[in-house]
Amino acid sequence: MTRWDTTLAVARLELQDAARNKWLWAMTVGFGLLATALTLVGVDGARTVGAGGFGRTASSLVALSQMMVPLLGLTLGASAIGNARENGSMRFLLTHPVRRSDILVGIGLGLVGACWAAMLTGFGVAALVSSATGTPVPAGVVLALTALSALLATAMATIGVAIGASTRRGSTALGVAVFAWLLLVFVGDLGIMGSALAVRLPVGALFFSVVANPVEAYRLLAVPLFAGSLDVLGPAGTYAIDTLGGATAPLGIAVLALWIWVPARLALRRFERTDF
């Protein structure tokens, strides 16, 4: 088998395992139901107040993605290696004459594929409901939100794999993943804002501190899709417009790309040194 044959074979195995994962199904169904409910609320708002209803729908979908996409990616990624270690499948794979890097890339591809499927299902159901109720959300916006959510899911799954490769037990990896989710989604943002108020952090430093968080980088990319401007993000958004201008979107994409590349390198280093 060539290296890509090995990688794709492992990716297929990981997708099959993901398809049997009740947590993944629960998250997918939950995401779809919540996205549908938010869309229905937005449809009602659009009929009442016009275009503002669509803005509320899109902003709600972004907020939902900020909560659920990191949780899904981190937990799936963190538990993958630990589960494979505990059920013996990792040791079985390593008995074959294959590179560990090929196995790890295959695991990552399978996890990312599972996360993408969940994102497509959630946003797809929301778009169908919106269309069926006679107030369709613009297809371009839905596709853009789906693509950005898939990029965020890729970063989160990669971080999760790095966590799983750095811990010995699946339960430990899962606990660290949940803590990382709390840190990225809640604590990090609140901590930065609190520190900014306490030490009077300059707006430029505040902006770059916030955008270093992959979840906030995702919001930086998603908000202009429905708001048309970053002013709604407050001083940090105004700073982005005045200072960075058209470079804001490339910056957000670069941040997410770094959160994929750096954890991937860390995961590979740890995985190659681990005794299974």
Given for the second form:
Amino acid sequence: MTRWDTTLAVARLELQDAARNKWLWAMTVGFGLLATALTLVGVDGARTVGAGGFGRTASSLVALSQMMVPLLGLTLGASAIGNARENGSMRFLLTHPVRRSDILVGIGLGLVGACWAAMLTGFGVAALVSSATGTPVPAGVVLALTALSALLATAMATIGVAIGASTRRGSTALGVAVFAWLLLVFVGDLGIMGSALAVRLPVGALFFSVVANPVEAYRLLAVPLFAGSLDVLGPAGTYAIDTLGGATAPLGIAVLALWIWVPARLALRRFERTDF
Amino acid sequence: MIRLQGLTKYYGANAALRDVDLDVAEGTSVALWGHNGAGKTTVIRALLGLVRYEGTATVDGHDCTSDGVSVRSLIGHVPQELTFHEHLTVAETVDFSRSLRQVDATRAMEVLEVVGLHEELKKPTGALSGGMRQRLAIALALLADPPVLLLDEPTSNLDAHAREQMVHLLQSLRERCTLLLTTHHAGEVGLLADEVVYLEDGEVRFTCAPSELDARVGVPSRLHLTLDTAFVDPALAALTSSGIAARRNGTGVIVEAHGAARGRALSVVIGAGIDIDDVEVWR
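Next up, the form predicted in complex with the partner chain. The previous block was the form predicted alone.
So here's everything in the complex, that chain up top.
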């Protein structure tokens, strides 16, 4: 059996665990319902004021993803390690002749798979509803949005796993994950805006401070898909167009990739040194 | 086969193990004995690479830290806390474990039959009784036919009958495995171990033969004699007149006696012409 086979076996086990996770199901159903509602509102708006078509729906879906995907990825990732440690199932895994790193990567892959499944359900429902109501669904935009959301979900689940590997209890990990969600989705953005006003932050520094946040990097990548331009993001968007031009998308992807790589390294380091 | 040198483990400021040296030769069986918190389970966790430690721990020459995968491929482990993925069935749990240990399905069925779980394949592990979970743990430990078995309280969840069966199974494994076990049942030490290592506060206090354990640590034990009701009073009279402390217990007599004193108590009762229906040692 290769190390990859081991990793896949653990990933399958984690997926099976996730499939019985009520929180995951609640988030999936919630995401699906909200995506459907937003799609219907978007379609209705397009009919009455003639604006936007699927772009209006896509804009709402991006806003929804910005909230839901981080919450799902962070909480699922953070609680997986802590719960397995507390209920003893981690010890069961670790007594097999496999490397700890293979187990952790397997757990991470399983969690990412679970997040993707939840997210695909939401986007799939939205696309189906939009098609059923006669609003054209640009397949390219939907696929690109789905891929970007998958990237965000991967980053968030990895950060969650790093939180789980760095805390001793599942409940602590969950608390830290919710705090991280608040920080990334709400407080970080407001804090940067507040700081920018208080210390007259140059627009370049403001832009990079914002984009360092993976959730904002996701927005930076997603918005041009339906809006056609970053202008809608205000001064930071204008700065990105003027200064970075075509390099904006690679920058956003690089930020998200870093938010996967760094937490993954941290999680592996912590996991290797933990007593079970 | 198993060698510990200067094994030391601290949890915060508390020492779980202090400078423990231990050699378990191939094919022998060693019992770790001691009160709760003496460090028995920590020794087993160190060998499995579950905890970091100072000192050296090797199995068949492989270092438990730097070559943990090789070590764990040589070990079958029955843990004290029997936790599996609760939603998986017995068959799925065994399949998962055998896939990581590269064992074929035929062998898996063999061990499930040995422990008597072959008819429970579709049962979720979360629905298994304590005894069945113990059997499953033993089946998983035996899957790859490992040369070393680490058994942490291997009969703790079993009833008397199942315990007896399990002890027989483990006795048969002594012929081809190196065993390191922890148990609270002094009777099992005599049946399963060649040597006893007594741990206290994380340190090895002494090593002795199983037959010497009672005398060395004064394992509290009582002899329970089941007798015909008519024989209870004569038995009590015979014992007390011989200076052996005894008292009535339902249809039997409880004798406070350790080691050789138990044999003497039996001789006294039999010598008084009393038929004994059953004898148990309670510890």
